[in-house]
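Have a look below at one chain only, the form predicted alone, in structure tokens format.
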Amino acid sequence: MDIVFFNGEYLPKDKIRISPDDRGFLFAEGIYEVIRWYRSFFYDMDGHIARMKASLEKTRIIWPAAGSFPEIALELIRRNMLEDQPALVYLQVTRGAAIRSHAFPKPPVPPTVYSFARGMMPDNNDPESGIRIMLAEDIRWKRCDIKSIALLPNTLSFQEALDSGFHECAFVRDGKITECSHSNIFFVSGGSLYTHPETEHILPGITRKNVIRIARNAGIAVMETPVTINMLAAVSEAFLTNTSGEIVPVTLIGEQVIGNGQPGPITLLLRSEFRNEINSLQG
């Protein structure tokens, strides 16, 4: 039986009851977090936490034992038995429940924090294998660095990706290039690796930012600067960062082939740098 967090207690899944009234429920109004468990230990918990609590601060939620999360993480990896295998735990905190009204609460609630783990098969096993991913219109809002549990434009997008035959979908806002529906996105050309940079339009991803920081430390230029449709032409590889997945080759994008269709050298770099990295930190 699964054992989840719910407002302070661990309880069995299936004892959770959450009010109708739950401003998450009525206006989609929380954020939320996911962490991935290497078996041992749990990757950039630190960034993790200073996210969750930058989320925090921008939607106006008050939850005093944000710090506590990585007490709360670690405890559902034990009780759930997940200690020895790949897990993610996922965390969500609302405004909490009230009467339906768009002013916030009056005196405030209690937030509602609901946090899960479970177990993951990780996806990024073949580095000789790539993704195709399709271009469509940013319809979001336009603070996408909220880790918002407001989600519509991206699993509507994401969805449209798959019964289009992709695997995954890359928004374009103006011309340029944002990031994925659940992925932050690298192109390389001329040898640097361009990304968008951190502002309202993309979520400022974990594994994004430990990317930026291998690259640099293996003397790879890297620009954070958009790249636009029509510079597509002249990149040479692209990849795809996300908590799951990590780091996941990128070779067609709309009708684009990417490179030679095979995922390139700095790709499978920073992939074995990434790796290195964890294999150190598991000792």
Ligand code: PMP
Second form
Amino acid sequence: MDIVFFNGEYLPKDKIRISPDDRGFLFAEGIYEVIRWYRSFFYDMDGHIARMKASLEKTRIIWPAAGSFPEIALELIRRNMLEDQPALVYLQVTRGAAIRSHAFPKPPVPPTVYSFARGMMPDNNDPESGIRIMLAEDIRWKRCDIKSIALLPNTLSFQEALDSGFHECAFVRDGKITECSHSNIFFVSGGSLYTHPETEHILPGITRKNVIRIARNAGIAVMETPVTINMLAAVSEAFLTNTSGEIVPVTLIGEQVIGNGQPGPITLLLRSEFRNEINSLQG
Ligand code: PMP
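Compare with the form predicted alone: the form predicted in complex with this ligand:
Entire complex below, previous chain first.
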């Protein structure tokens, strides 16, 4: 039985009881984080904590113990005997349980905090040959910078992509490609790297931030400028980034083959630089 963290305790998962009045259940009023464990360390824990605290602040959810996430995450890895495997830790914090009302509970109630760890699932995507992604209207709200648990537009769009034979869905807002249903997106054009700037239309991805740093250190120009659908024909490479997949080459967007339909040299270089960084952190 998986051991999970729930409101200050480590318990077998089937012992968890969550109130039907929980505002996460009633209003999808909560935030989450996902961090990757690389056999001996968490990648960029500081970045994940900073983003979690920003999401808590923007949603006005108060979790005084937010700084304890590293200990919780490590304890879950230990208790589930995942030390020697690649794994992910998920954490969710909601505003807590109270009689249903749009107004925040008064006096405030404790937040509901839930976290679990699991071994990395085998990846169906073939990162060596690249993936195909669908284009869809960005039907999400204007606060995509918050890592909110309200993900219905993301799940609907992702499932539509799967049902249509694609591996992911890229969102288009006013002709500009923002990001994907659960990843950020980068393009290469004229030897430079392009990705949507950090605005309220994208999640500030931890992998995105680190890939930008790694690219700049490798001497690649990075433009935080949106790519429009009209520019796609001139794009020579594309890839996605997220915590679980790291850097995933994209070879088809909608009906547009990217470059020669194979992962390109800058994508491969960044993948290998990212790997080198992980290996050096592993010591
Ligand atoms: N955008 C969205 C909408 C996401 O859900 C995710 C994954 N949580 C990302 C981008 C990538 O973020 P990260 O690199 O921090 O996993």
